[in-house]
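Here's a solo chain for you in structure tokens, the form predicted on its own.
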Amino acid sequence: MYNLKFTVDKEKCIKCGLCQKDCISKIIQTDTDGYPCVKDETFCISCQHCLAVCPKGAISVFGKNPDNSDEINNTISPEQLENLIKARRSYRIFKQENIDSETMNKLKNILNWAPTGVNFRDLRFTIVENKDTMVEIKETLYKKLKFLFKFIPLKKSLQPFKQAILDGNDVIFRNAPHMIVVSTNKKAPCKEIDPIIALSYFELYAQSLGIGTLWCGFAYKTLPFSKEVMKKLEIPKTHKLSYVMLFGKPDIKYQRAIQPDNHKITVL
């Protein structure tokens, strides 16, 4: 990454060497006075670990002031996080109202902290913020699907969904007022998993705000059938649709966690 702008506040720097030790690309060295410096910035992957690890906030990169970073604290206990994970449910019953702008902005902002492989940060998100826009998207897609049903045979297992759609039931979007669509650069090193990690971050944070979510495989599979909808989503040609999540204020409340069967775990 060029234009690294690696700078050291020598009045704050204690020459602890943590930035050099933690640099994944090993481009941070020390100068003749023992202060950190960069050997070859072209190998930087923009992870900002050097900024994050410095105990005195002496390092700045890309013109970012460490004083503007949130300090890390452990205000949430492992037990609280465990409960949040256990309480997560897939919601299919939503209130027919828009999420307020403050909460929506929080949800959008948290996506910036989702990690990507090799720090290849080129995920794209399309977020439907207005329930009326969701209605337009749904109507356009269902119109296209009803047309395709006349020509494309479906598996027996999908016949009930076909009939439900023909009957006017929203079996794909479950009347969710909002939707987030993530696409990834086709050249991304970890293009298969990066979008899923981002949506996982989004989902858990949404739950902490009282927002329900639904991983929507039906939407992921059917959205591409409508060129009109795909155009509306504004996915660049350099990217491909990766997955879809529905969300909104739940119109149902779960009282307890489920008791799932255990996954198989091999211990070596």
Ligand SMILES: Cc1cc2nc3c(=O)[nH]c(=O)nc-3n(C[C@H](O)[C@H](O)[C@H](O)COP(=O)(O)O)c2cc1C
The other form holds:
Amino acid sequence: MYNLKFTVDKEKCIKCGLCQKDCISKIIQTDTDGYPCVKDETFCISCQHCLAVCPKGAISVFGKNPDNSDEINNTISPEQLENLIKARRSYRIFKQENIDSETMNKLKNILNWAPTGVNFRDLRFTIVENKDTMVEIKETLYKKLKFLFKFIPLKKSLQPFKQAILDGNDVIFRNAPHMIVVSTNKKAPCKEIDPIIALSYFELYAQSLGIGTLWCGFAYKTLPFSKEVMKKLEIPKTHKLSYVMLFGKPDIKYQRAIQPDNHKITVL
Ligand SMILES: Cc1cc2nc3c(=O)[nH]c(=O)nc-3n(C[C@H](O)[C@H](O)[C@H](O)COP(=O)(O)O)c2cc1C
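Got the form predicted on its own; any chance of the form predicted in complex with the ligand too?
Next comes the full complex, and the chain you just saw is listed first.
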């Protein structure tokens, strides 16, 4: 049961009905005087659209005052956003230094803004903030992988990576100073997609701050081989590892966009 605390400031409410119209769960009704009200909050998904849509800032929910909401400022132009998307690259060359705490906090905060299916909002993030911790994690994992290589046959295509690891090359973590690991509640209705959206938001925002990122399928696949590393990541039993992204200050600069071939689009 939620504690919606749906409150209408009758001095401000103009009875426009927008909150009612936009409510996904259709739980907003009107009282005998025509003001919005909620009688049964059972199906509320806590999206706060009622608070966000009200043109007069008349609606509070969950004890949140609309006056405390960030202003919506659409100053970024489509061209700027397009440029950011086109300029985004996968970074594999990083400065060997920690990101400052102000930037790190900005990155952490943006994670709260990614949507989740049915507004389930139970992602967990493990962020390696200190490059020395990254080194510890890497050393533990590589030690385990080198041990396993003796027993587990690898596909031919993975042989060069095995050799690189045996030669001491960091082909998994690319010497990144930081890593973000997202895990998802096993019961989340959209558990496959929610964590990927969160990392996509994180990636673009990071790149707007001059921070390089790398989606890391290798880390995602190999981290579970080490129980010791998994324990360090503190993923709760209710959650499953969903994906991994490396990040840090880039030590390389891309001078121009690539020229990708087009995906096939079926137009109906
Ligand atoms: C889901 C996903 C997993 C990836 N895993 C790795 C990885 O493990 N190691 C790596 O070096 N690059 C990895 N990449 C980066 C891709 O190789 C890269 O996106 C692709 O080559 C295109 O380059 P760009 O991102 O700079 O456009 C991954 C990318 C995605 C989207």
